[in-house]
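Take a look at this single chain in structure tokens; it is the form predicted alone.
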Amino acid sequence: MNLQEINEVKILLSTTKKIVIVTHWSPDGDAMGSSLGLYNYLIQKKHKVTVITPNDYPSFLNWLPGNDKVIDFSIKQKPAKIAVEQADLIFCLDFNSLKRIETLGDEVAKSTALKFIIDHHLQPEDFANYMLHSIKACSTCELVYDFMILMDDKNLLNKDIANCLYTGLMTDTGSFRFPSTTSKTHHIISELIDAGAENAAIHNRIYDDNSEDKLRLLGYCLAEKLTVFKDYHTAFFSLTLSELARFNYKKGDTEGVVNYALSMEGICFAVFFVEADDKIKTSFRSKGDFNVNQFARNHFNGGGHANAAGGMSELSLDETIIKFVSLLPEYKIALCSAKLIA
């Protein structure tokens, strides 16, 4: 944002507005942390704020302050559509294309409201009036913190906002171990803790409150579903709907599973394929300079970050895996020469 845009937004937010906040399909910690962090900031400025998600999100995020005010578009379309239609301003958080919010994107696209993207993914589409975007940011929560600073509202940073933003910073950096973690990340974390963020409690709520079924599903993935292609420095997991049902799957139960494949010695490319009702969802992770964002865009109608991306396939699970394996020879040189972080 340039100085003129910052001043324009300050003026916009100086009087009460009807504001809608939307985030991407299958929201994660950064999506919900940034959305509810922004929500808790804007209500202090006396705005009428509605948070809308395209679908449900993991129950381990339900403790976030403001969670009870969130509208799930897949269940409550009418109130969500009314909110979007009546909005003066729509904040689009943690996504770079209206395709990422599925049919909710159609409602946002036809809305006459001013639109504001806050996001850190590669290659954002040009559909907004304002944009706070940086691929150097470790998370969208970092950018929401930056937004408050740009609005000269650091004094409004309270415990509720701090807990929300800490959640996104923690989850999107892999508990501060990914290369996206910078000195700025830790500076913001210190500010959030000073403002009341319960860092230990947040970690426990998200990572240390697992159901027996979730742990048994992870064990099954590791013991039975791991496939390794050493020649391509690649490993992947796959799960069918029947396998998910066997372990009483709940949303969020497979989050982070792909990282176990990536943690193996010599592996720089990991994938997780999971069967959904009408498509195959794919999660791509990499180490070093192997670009999974481009891989996902080229072959699986997806995208994201250079080292973490998602996609989908309309083929069957078996056909999707066959397609994926057939692509590996094309990338063998890149995979074998990937420069890994020491």
Ligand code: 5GP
Contents of the next structure:
Amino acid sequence: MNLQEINEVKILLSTTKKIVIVTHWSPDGDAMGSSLGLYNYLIQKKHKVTVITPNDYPSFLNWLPGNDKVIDFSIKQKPAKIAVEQADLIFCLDFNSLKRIETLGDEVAKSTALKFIIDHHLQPEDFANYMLHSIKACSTCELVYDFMILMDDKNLLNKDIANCLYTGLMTDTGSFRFPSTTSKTHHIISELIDAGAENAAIHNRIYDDNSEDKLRLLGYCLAEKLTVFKDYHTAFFSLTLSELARFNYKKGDTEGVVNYALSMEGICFAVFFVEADDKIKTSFRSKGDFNVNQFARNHFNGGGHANAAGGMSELSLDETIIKFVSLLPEYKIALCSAKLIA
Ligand code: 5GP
Ligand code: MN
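Compare with the form predicted alone: the form predicted together with the named molecule:
Shown next: the complete complex, the earlier chain at its head.
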């Protein structure tokens, strides 16, 4: 955003507006933290704000302030469509391609509202009037904090906003351990704690909320489902629908599993394939300079960040894995050199 755009947005937000906030499919901590952080900021400025998710999100995010106001488009299409249709302004948070919100994207594309992207993923698409975008930001929550500062509204930072933003900063940095973590991350965290963020309680609510089924599914993945290709510094897990059913799978139960493969010594590329009703969802993680955003874009119709990306496959699970394994020789040099940097 340049100075002129900042002033335009300040003027826009100086009178009551109908605002919709949307975030990406299968929202994570940063998606919900940034959306509800922005929600709790904008309602203080007397706007009429509706937060819409394309589908459901894990229950360990249900405590976020404002959660009870969220509309799940996959369940409540009508009120969501009306809110999008009537909106003056639509904020698109933690994504930058309308295909990331699936069929909700058709409604957003149709809407005459001004569109505003706040995001930190690579290669943003050009569908918005305003964009606060930085791939250097550790999270979209960092950018929502920046947005409040740009709007000269730091004084509106309250405990609810602080709890929301802390959540996204924490989850998207892997609890402040990924290379995206900077002194700015910690500076913002310090401001959030001063504003009332319940840091220790948030870690408990997010990470100590495992069900027995979730832990046993993780144990099963580690004991039975890990495949390692040492020569390619690569490891992956896969799960079928029937395996998920065996462990009474609930949304969020496989979150973080892929990181266990990446935590193995000598591994710089980790993948998780999980069967959904109509496709295979893939999660890619890497260490060093092996670019999984590019890998996901090239082969699995996806994208994301250089070290964390996602995608999908319309092949069967077995065929998807065969395709993946057959791609590895092409990347052998990149995989071997990336390991040295990690
Ligand atoms: P996850 O593997 O946790 O689903 O996603 C990892 C990262 O990649 C997240 O930042 C997520 O927003 C992004 N991502 C996941 N799936 C896709 C996809 O299909 N397309 C794009 N562009 N990004 C994705
Ligand atoms: Mn994010």
